[in-house]
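For reference, the chain that follows is the form predicted together with the partner chain, supplied as structure tokens.
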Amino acid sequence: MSVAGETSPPMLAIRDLQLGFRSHRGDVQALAGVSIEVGEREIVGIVGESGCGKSITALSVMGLLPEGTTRVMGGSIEFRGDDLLTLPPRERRQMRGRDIAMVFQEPMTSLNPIMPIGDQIAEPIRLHLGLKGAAVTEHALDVLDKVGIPRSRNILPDYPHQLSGGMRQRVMIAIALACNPSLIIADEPTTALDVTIQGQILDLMVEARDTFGTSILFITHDLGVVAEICDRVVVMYAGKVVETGRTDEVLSSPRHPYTQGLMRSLPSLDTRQERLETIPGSVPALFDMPRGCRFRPRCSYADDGCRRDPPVEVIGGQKVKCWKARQISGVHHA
């Protein structure tokens, strides 16, 4: 396992990213100071409920935020030393697919239904590598081989609907790997797949990291997936990062009340439970955020002190954004 060394600068550093949505109620803050780092050859997971800002974080790294409705209000996204937010659009476009690639959630709809998949794999190869003719096909076959699709020459003229969901996701990963990017952002790539296929796709992503040295930013709401492949995990809640740390540490001893809640609401095969535990309440609306700690209304530890912005506590290797982190940790270990 390769964890970002303290000395080498991270490949991707999102620093204090603030992002607003324009709505009829005025601007609302979707991301309130998100900081995430991804090191070389590292797989980092972002976990959180729907609407916590994980996908929008990914899209802002890609530079694919919906125009007109979203606005970056502060912070920076550094990729190998360049601030992506200040790069001219043309250079940013050329980085997409070549340096940073993305794998989407729905393998059913992420491929053009009326274009043979061979042509779709060829697109980034033609675009970024400048290959032509037979060289493109050769390269496409190579990439398909790498993602474990045998007989790949026969598959090139096939249309997406002729492939199974798992095969389609392999093709998507092949397209992402085609130009050997340094970073792949995977937005819930296994959510729409069967559990058995899910495992194969996860293995494939780890393999991509091991063989090509690709870093992966893995977005998911599934803690099981995080446990399986991520070196580090970032837990997000309501547009903020609430806890980060090494996956084994965070999952074995979660410090933030929200992470603890997530862990408790996982079904367990060891103990027979009548009902799963849930976190009371629901995620606050963007235009109705509580002051101070955003998890306060749903937190059983909260008191008046939590109305102030919580500090980042460093406990062991974990960073926790909570007033009660030390107190809870004490309780937790008792």
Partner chain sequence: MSIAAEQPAVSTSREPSFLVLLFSRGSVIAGSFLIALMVLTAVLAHWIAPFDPNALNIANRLQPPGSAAHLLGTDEFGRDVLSRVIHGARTSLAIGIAIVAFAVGIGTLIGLVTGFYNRVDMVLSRIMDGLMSFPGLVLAIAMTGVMGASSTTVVLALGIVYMPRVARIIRSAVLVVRELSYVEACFALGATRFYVLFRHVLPNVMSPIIIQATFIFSYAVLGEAALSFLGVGVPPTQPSWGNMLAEARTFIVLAWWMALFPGLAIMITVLGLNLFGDGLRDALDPKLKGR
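For comparison with the form predicted together with the partner chain, please write out the form predicted on its own.
Just the single chain follows, nothing else.
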């Protein structure tokens, strides 16, 4: 897979994003200096345990976090050179669906349960492309055909509950592709699907990149999915990016202890493996983050020096936020 975006400016550049939530305990920081780039025609994966900040990062790009309880404390989100955080709300809404679209994990909570499928696909087409009448229907049918829905005209009057899980997810992708956006953010779109449907959805993502030149930020907890479709991978832990690099390099030679732990927790084809390895402990709560390296309480390499926030080390093509990065050898997996 060719990696786009290495020589040209990135389409999306999240730079040192710091974001907090207001709570009954006071302000808590959910993202602490997150930096992620997505190049033209590139698929970038974000991986990490639940609670690491993957979805919050995606919703920050889309501008879908609640305004009353969310506070951006620093950083920028640049899309084609424009900082989305400084755009007027009206311009931000116009970009949503037209330039940047999102595919959510659970279509039943994202699709309108009381609106026919045809109307839900038609809405962004009318709003962003300015089409009317029969042209809207024809465009909607064309998009549904492209995502592999047979006899697409038959489902236009259907409601979400009348479709299977795989069909609903295809409809979500069709809505995202309807206006040919430059960037799609996919937030765990295959989690609730069986393996066969999951493979078809992943194929659709790659086809969108190859056919339409769409860039994709793909959020998942599944390293197998990352290995299959992503050009680069970003590993997040407790609101920070701890390792980034080309997918093949990170997965074959992980440099951060957390990435290594994720790799060791994968099932093996070795019949001698009696049980999966786990990473001890759990992701810290937002209001109780450890000082220094946030992975320190769970890390077997940690010492007193890790009570300071580690710098980012560049090792080969990988960026690693760890004091021990140069001492730790990569873990290789067949």
